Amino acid sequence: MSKFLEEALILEQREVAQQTYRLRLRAGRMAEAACAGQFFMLQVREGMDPLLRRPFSFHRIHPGEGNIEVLYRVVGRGTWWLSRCAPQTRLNLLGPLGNGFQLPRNAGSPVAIVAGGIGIAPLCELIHRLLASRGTLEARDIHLFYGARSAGELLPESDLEDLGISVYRGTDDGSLGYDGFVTDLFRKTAEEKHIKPSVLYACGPLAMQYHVARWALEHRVPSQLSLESLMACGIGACLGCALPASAPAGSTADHYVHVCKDGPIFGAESIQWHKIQTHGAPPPIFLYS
């Protein structure tokens, strides 16, 4: 189904972690059409300030109820305005946009998921899709590695642990769980517990994704990384979300992909990570700003 505009109605807005809000919207067409990993552009308010729409992933999709959920962190003017919106406020959405996560071909094989900060947002819907279509895959074979800067930024334990999956938490400042980066937690745990996933999913800052991609390539594990970049239009017109990509076979010309139009889901081998590092990686900008 192609993208479309839809007027959505705020049903509920609740702060679930430090400066992090969960928004529940009535958006029947969007809920029917969207899949895990896709995103939409949201017009925060009418007028020139803020001028541009903001991209958000689908945190949860409830097609039977005609509702979607959005998880976002207040990091700028747009998200601050959004956090002030009360129930019954109407918002204009453009979507669904981008590709989505593909479920594993072998439903019985374990999967690993790495989430950095607000990067947990699209992965929650993915986890529910995995649980709903897992075949012989046991919930405990879904390994989620979830990190943030501090304990206050993590979602409540009940949001994830109640699903029955294996959850490993960590914080950069050591205030909860593993003391260090989530990528170190993932690498260390995978080695100690001999976790060899059939597919690796991840979402978070580019700096985190760089290390996840390296692990996937070194261990020859297929990966699906939801990448974040500056994004103004969401439909491939502004070219603001270009990343250096692997060139097609036989080509020596520079090649780029656009996170909005070609992604946001990419395999680790699709991106030339060394070029991002060499030429100054975009700072760990959150897509959901």
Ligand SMILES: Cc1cc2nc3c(=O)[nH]c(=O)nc-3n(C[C@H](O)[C@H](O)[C@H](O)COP(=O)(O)OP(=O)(O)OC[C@H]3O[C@@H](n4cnc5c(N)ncnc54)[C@H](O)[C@@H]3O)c2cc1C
The other form holds:
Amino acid sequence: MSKFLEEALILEQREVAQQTYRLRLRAGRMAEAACAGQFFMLQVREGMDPLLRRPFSFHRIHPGEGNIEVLYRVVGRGTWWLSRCAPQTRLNLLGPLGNGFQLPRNAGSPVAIVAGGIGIAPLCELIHRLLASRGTLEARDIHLFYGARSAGELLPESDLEDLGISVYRGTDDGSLGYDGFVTDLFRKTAEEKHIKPSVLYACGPLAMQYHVARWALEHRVPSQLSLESLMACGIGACLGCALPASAPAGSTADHYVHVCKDGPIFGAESIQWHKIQTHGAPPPIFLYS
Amino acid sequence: MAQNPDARGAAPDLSVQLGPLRLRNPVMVASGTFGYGEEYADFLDLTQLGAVVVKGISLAPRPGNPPPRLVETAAGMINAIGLENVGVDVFLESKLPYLRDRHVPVIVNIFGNTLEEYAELAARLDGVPGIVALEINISCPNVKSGGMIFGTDPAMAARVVDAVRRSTTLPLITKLTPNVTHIGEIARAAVGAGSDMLSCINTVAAMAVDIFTRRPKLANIFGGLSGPAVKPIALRCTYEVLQAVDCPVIGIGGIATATDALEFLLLGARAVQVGTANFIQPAVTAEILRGMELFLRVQKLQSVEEYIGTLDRQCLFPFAEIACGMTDLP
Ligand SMILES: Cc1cc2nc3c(=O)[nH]c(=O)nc-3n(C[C@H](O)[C@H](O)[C@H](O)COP(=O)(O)OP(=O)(O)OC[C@H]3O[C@@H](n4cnc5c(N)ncnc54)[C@H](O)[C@@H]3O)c2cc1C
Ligand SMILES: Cc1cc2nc3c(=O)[nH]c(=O)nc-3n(C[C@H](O)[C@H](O)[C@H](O)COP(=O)(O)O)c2cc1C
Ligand code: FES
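Alongside the form predicted on its own that was just displayed, please also present the structure of the form predicted together with this ligand.
Then the entire complex follows, led off by the chain already shown.
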């Protein structure tokens, strides 16, 4: 699959949740070529600060209209600059990159989707693709477990509930829905409602993905987890985006996968989770200075 | 954009002679920032490049360092990749043919833990079609054994170059580290031991920390700084090296525009390598070449060789022209 550079134009930028923006971009070639779960590298600003491009998922892809949508959270310099960009601003995109989600082969059986915070971004396009190609699968058999730190960080209800899928919401601070981590919400609900998904999709912080991976491995459910890493090039040249992977043929030697070219979607079994050191919570406040 | 009238006429000759090596132009891509070339083929006609310096190769494959391996800093980035590479066998079988088939001159960046490993690598690459030179990496800050120590001690640097020199007839480039007090000494040692050329600089030893987690931002704690932030250091190092030795020097460090590249050539570097800038603009080298050609036309120079090393070392106050003839003032 070939990748390319495209000059995109901001059509609309809207704050849709706390520190969370939805950007609609005119990018005809990208919209034509991209699949759900892929990503692109965005140059937030010309100049030297921020220097590197930033990776973002395709939140929605509208090939017919020549548009794509990006959902992003302001966490640092790059995303802060992006949030200041007005309509008509031009942004350079490099993509589409990565492997993307596979739709389930067994079209009739239920699927579970776990989204943590801004991890909802690529899962929205996935949900639309599932709905479009679902065969005998009822919309309500698409179970979305969607959590964030606090109520203000969740996308508004109508955005997802209107699709007719089963949505379960939760917040770490209990300000909306289930009081606790989304992985606990998922574990509990799946047990109580006897949800036996044929595939488990997830996107969110690594600490969350670890718990999703454990569930998937325990229950022998195939999983597709969209993972993150810090990236410089996005195209497999810098080798910066490594994650510890299960070594081939059971070897115990260090072995790494590269999120930009081997992923960003991985099965739970392909990562050596115990070798990833994460520090859990993101910064409590965002300082721009 | 309207064409500058001075900019018309015959295309200037961009080819350069680097010791035993002749290149169609002085713009190469730096090791570790261009993969094995294939990664960039969607964005750039690789045959436009003076040469491709591939990711550092060792005898056995290396997995590299644990993540996080990189972090962005002001106008730069720090990496601690740890020389992850496929090893020389896979390189020769499945990476080199791609570049060779496209007739791109390939410079192989080599790295070993011991003198013997350097020598064996050089021997394995000797006479392989498509490879035009070896770049000896004695300067990587990200590996525990070997690496840095070879590049910071003149005697050790000389022994590595000597070992490689005995094992190959290929032109040799020794890549220097800026993380020393006197880069000229290392340069002299490398050339004394048979290096045909020098390249400088590798990344600058650096560190980044997180005030919230109160931890280093790289698993390796230290890494190597690259990008626009290091250009002034790279220019100083290149200048010092040019003062110390009489051999072709390749300038590296923070080059992102034609102006940046021309600054190194002005000092006397006969070629440049572009690194981190490839990550941001995959076709940046093509733009640099276009800018360089335009500059030479505007300057009415027929070749880049006429421009190389023409620095006037006397620095004047920026408004000197206005100040002239004001001697009658008190
Ligand atoms: C494949 C992929 C797809 C992504 N898709 C989206 C998306 O659709 N929407 C979205 O909001 N974000 C997405 N991200 C994360 C996004 O790239 C980062 O939030 C962004 O690069 C931060 O840039 P910054 O300059 O604002 O932050 P910086 O100033 O660079 O960093 C500020 C803070 O953000 C953290 N951070 C930086 N980069 C990442 C990263 N890649 N992942 C997690 N934390 C990071 C840093 O560790 C630091 O704590 C994606 C990341 C990847 C790898
Ligand atoms: C991600 C990355 C990987 C690198 N890997 C190597 C390497 O394998 N061998 C080497 O000699 N230099 C390596 N370097 C150093 C570059 O070749 C170059 O010397 C340095 O980045 C400075 O140039 P720049 O500022 O243009 O990037 C690497 C640099 C980066 C950023
Ligand atoms: S981001 Fe450069 S290899 Fe993945």
